[in-house]
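A lone chain, given as structure tokens: the form predicted on its own.
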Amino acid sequence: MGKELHIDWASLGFKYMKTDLRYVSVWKDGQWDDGRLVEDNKLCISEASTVLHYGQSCFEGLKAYRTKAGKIQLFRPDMNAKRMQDSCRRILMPEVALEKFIDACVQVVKANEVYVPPYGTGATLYLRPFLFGTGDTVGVAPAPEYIFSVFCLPVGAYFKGGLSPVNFTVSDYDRAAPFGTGAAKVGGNYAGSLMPHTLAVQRGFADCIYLDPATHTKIEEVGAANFFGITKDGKFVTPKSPSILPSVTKISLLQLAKETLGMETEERDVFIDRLDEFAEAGACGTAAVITPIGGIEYKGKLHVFHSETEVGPVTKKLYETLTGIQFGDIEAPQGWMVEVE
């Protein structure tokens, strides 16, 4: 018999939930283990570990998604590998074979595989793999050590209310510095997000905008996710920077835009004083999927979009095609999905 969970996969949220078994490798004399799967949900590590006082970490986030033949797929791991390789560049860690990256998500899936929800509920298995320095180093350099680990967890929306528009304002701190850690994936990012992101939350907004960081007058992110906007003559629009996540979510949606909804797209500057430009407007990534906006507070007014209760056509259509890809109800474009077997 095998083993029998009683969760109600309608009405999960973006919660920590322990599963049976992670991975785990380290790096050590220059060089990664093989890794293995482990049962303990604990890491053991040096007090003088870079990431606890130097912040030397980065993680990422994807998804296993099970469709209605009820095979099991990840989307796009490829990418969220290769973005974890920039991560590490960036603050000097090793770097994650490609083939190793997909093979752990792939393990970790496997063992796991009772917890990955059911086609239909909506919900998906989310694999965090983190990276970090750990061994005894005081001084500010680089860890002698390192731990790769991934782990999963059943996922429903993260913004409460899954497809309907929420509203927004725009921060007055920064998210990244102009060419700071903004491209990478790094914990510290995230950190300096906490006080913006429950400011906005206190005010009764889903999150805040962060502005470009030189002259606060462009729209950078979203909270934890990318900005988009469909304009009134129908291009899908998003911001350029360097200090950008390059999140997988926006630039599949650029691709299908362009390639399967037939529209204009346009990678530039979004002005914070030009929102009128847009009919429509969504926070994009592998947490958020999609999430209409409804609105934007800047310097006291709401710029209310298509509308603050119902989705916009085109934001709709760009979530069925992403959806059905990654659920497996449309053709996915050549290498798109990995499936687990």
The other form holds:
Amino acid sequence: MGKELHIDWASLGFKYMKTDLRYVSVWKDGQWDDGRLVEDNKLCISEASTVLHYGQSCFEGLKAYRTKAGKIQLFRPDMNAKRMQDSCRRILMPEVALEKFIDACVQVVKANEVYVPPYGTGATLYLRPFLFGTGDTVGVAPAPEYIFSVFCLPVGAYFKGGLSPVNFTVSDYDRAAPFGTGAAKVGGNYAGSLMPHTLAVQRGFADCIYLDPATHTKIEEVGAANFFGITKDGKFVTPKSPSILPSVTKISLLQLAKETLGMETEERDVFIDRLDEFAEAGACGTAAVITPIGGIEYKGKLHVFHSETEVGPVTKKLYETLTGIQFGDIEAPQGWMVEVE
Ligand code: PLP
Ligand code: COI
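In place of the form predicted on its own, output the structure of the form predicted in complex with ligand PLP.
Complete assembly follows, chain above in first position.
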């Protein structure tokens, strides 16, 4: 008989849960080993590992979805694989081949199949691939050894409320420098975000919005998600900047808005003092999915978009289209969904 879980799928938030097996592969003497699934969720590494001192680490986030027919599928894992390669190049870590990355994700989902939430609960299986420097190094230099690992856990909404709007406040702090590591998904970016995030949450906001580090006039990120706005004449607009994370969700929404919903789309500057150009706004990301932005606080004033309590019609349509594809109810563009056999 299969393992029985007592999980209330519909009320899951975004909290760690140990699942049965995780994938671990080690890079040593210039190459990756074959990798294997292990039960232990503890890693044992040298005290002189670069990840501990110099933040030589990166990670990814992607999800597995259960379809109505009971199948399991991953959303665009190749995009996460490529972005992890970009992150590795930026901080001098060895890249993982695309096939190895996807195979590791598939192995982890299969090995933890009982944790893939049932269709219709709104919950998904979140996969967390990560890669970091280990071994004995004390000077500031790339590590001699690396670990690539993937674990998974069932999750619900990242921002409280799911498809109900939440408010954000603009941070005075920066998450990235103009020519820094903002476009890479490296650990250090997130260490720097902990304090601004906590200050925002303490003041009752879901998270903070970061402005561009050079001029502090343009929106960059919404916490750990990208920003989009729907202009009053129905265009899908999202910020363009070399220091924001290229969100897989944002890239997908740009395509869906244009090709499926027939909207005009623009990647361009979004000025914080021009928020009145938008009828609706939202945060998008793997964890955030699409979270409607009720209002943004800037210089002591809350700018409300569509409503603080109701999701706007275009945001709702985008949400239905994106999640419809992810859960297999709507046909996906070629190559987007990868079935876990
Ligand atoms: N921006 C930041 C800083 C993030 O951490 C994330 C999460 O991955 C995103 C945006 C959204 O990216 P994606 O849609 O690829 O999950
Ligand atoms: C994701 O959406 O996968 C993220 O990485 C957000 C997060 C840091 C929880």
